[in-house]
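As structure tokens, one chain now follows by itself in the form predicted alone.
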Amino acid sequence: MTAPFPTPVADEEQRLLSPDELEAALRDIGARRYHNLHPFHRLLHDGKLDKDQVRAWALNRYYYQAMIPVKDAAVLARMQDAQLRRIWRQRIVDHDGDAPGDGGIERWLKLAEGVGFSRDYVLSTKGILSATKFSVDAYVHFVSEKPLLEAIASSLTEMFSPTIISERVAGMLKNYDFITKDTLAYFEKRLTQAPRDADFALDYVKQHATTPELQRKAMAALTFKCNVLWTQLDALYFAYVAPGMMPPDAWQPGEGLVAEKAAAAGGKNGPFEPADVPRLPRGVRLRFDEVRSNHVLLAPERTFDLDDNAVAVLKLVDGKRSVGDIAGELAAIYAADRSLIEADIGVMLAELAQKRVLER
């Protein structure tokens, strides 16, 4: 799943663009390549991901957030002009804060905690996809090694971030009952910080990209950064959305989470009650294994063997029938006591829910 459309250079290779034309060319790159167009973001913003897929996004994105001030420090160290340094170092303060408990990284940690992670697990960076680390580290290396103009130009994705932030906040608050305004507090600050940073970087690029070659390099740097963001979402999509594609280093649902409180989570613990409506989460399927001659539950990178009783129950789990409905049908089929069946399947479904292959 590569970023759409090739890098635009052909028409302008031999001509020096005016500052306004250069800005238009840079904005065109974002219009076609920025990661708000990625299928994973469309699923995220439209409420079509399950809770664990949203968690996977929050966890992996933390690595990018944590490395932003490292990237900015690499740029800062190469600036010879004190005025430039004074302006650029504000980016580091924005993310690191002026004191413990402050800054963008801290707010992202609160986002990760808001979806269920323990802080220590997030800070450990365990479970973050290798592809995520590779793409983020590549960005840090890029700004450390390329000329200052290209390093600054690569940050111009900030021009497009207010749009994606508005879409994300509105979509996630509307579609996920476990997301709150406090969870998404990180993005409130970015609505003012990102345009400020983008305006400075754009002015710098327009002033210093003074030849066709330098202008092409500035556009290529922005394209590279768009690819960095796009690649991170590729990794998430293929690990957590595409069936059977989860790599061995991926975060596994349930790992690194704190115990959820029933009231806070809007759900319940313990056995399923007759009124509860069980359903299989996204990516979990009941299938007959020809090799084993047995039904199994297929989850990303996991398989669960089932006994005959579990199969009989799960065949009736469709996200519409309640536990009581299922018990009633089974009682009629097997001429058994409905109340006993309700009690038995309530416990069985709760055990599957603890393994995160069933929801209510």
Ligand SMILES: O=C(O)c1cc(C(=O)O)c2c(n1)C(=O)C(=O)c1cc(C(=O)O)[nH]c1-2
The other form holds:
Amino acid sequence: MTAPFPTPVADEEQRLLSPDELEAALRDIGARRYHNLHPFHRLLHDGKLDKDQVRAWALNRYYYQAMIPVKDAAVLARMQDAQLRRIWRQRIVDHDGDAPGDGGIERWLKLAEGVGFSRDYVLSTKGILSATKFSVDAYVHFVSEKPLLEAIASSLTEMFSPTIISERVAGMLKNYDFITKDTLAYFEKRLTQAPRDADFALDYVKQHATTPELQRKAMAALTFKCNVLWTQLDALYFAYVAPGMMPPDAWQPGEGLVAEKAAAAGGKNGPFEPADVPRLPRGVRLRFDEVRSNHVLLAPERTFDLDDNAVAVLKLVDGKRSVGDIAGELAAIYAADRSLIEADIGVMLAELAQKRVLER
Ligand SMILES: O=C(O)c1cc(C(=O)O)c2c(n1)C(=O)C(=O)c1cc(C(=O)O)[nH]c1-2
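Other form of same protein, the form predicted in complex with the ligand, not the form predicted alone:
Every chain and every other molecule in the complex is listed next, the one we just looked at coming first.
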């Protein structure tokens, strides 16, 4: 039978913790729940994501960056002590800068531009996952609605951020050829700003959480904030790693990027060249679908319908034949001009590559 009443809280949990014990309990929450433990971060730092997945991270995280000063303005608005406001307002300056072109948001935009985005696309927030927005907005609402102690305690995830930032910067520089030190300049400043902010917030919480209930609320606020960070990565993982279910309005690889033409000249995103050798990525297969009575490309959790031309080409994609070889075979079968076929299938294969069901 289900117990009719909640289990009484053990005496131990109602005991007032010493400031050091409270700090240890807060650190323990981070050790178990901070987003350095999330599989998406492991993949990001270990170089296991492709460029589009890194782009999805940079784009979505922009929303967090853009809303942090809004969050801090909401915290500031609750402070009745001028000295406290004077300290807290530095956080807004850090993110907004003192002039256009300065500050953390600007540096994050540089990061997003560094991985290929157009600034206007990022600023529009159009392709950002709804789940990212819901999580970040929940953080802003939390600090607007809860007592000041809890609002401040929710920022304490920053106690743990210097470690993850060092790991991220080292890992990304080592593992991705498209990431430079300049691209990651955002994080350099955070290495000094975050400990300064976290030290202040931790002292505040240790001083003001003076009852067992307030201490529990401070811990709950930190747990909530860990979840704000965690759910953002869940959403990224679900949309862009596995099962790869991108919501209808979310950013699709290829969207919002600049210099696609310049990149095409470099051969990375543009039409396949005759010498390129197309191949199906791991996990993607060409299959005949009985129900549709046509061939489809089967990717993990996704199916792509194909027209007859695409099927004819993909039947010849074996990771050995080049685009030129494939065009040559098709030109012979259909008695058509080989160079025209090369151009056509170069574009078609590039479109499939953008959907990540083909590689070169
Ligand atoms: O890169 C990260 O993993 C990371 C984590 C956190 C965090 O723990 O909340 C912040 C930041 N970065 C960050 O750059 C930042 O400006 C920031 C502000 C806050 C906050 O709660 O007020 N957290 C974080």
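All values reported here derive from a predicted model rather than from experimental measurement. Between two forms, the rigid core is the largest collection of C-alphas that superpose within 1.5 Å. Residue numbers count along the first chain shown, from 1.
Displaced residue check between these two forms: D28, CA, 2 Å or over, core reference
Shift of 2 Å or more: no.
If the two forms are fitted on the core, does D276 show a Cα displacement reaching 2 angstroms between these two forms?
The answer is yes, as the C-alpha of D276 shifts between these two forms by 2 Å or more after core alignment.
Rigid core superposition, V317 Cα moves 2 angstroms or more between these two forms:
Yes, the C-alpha moves 2 Å or more.
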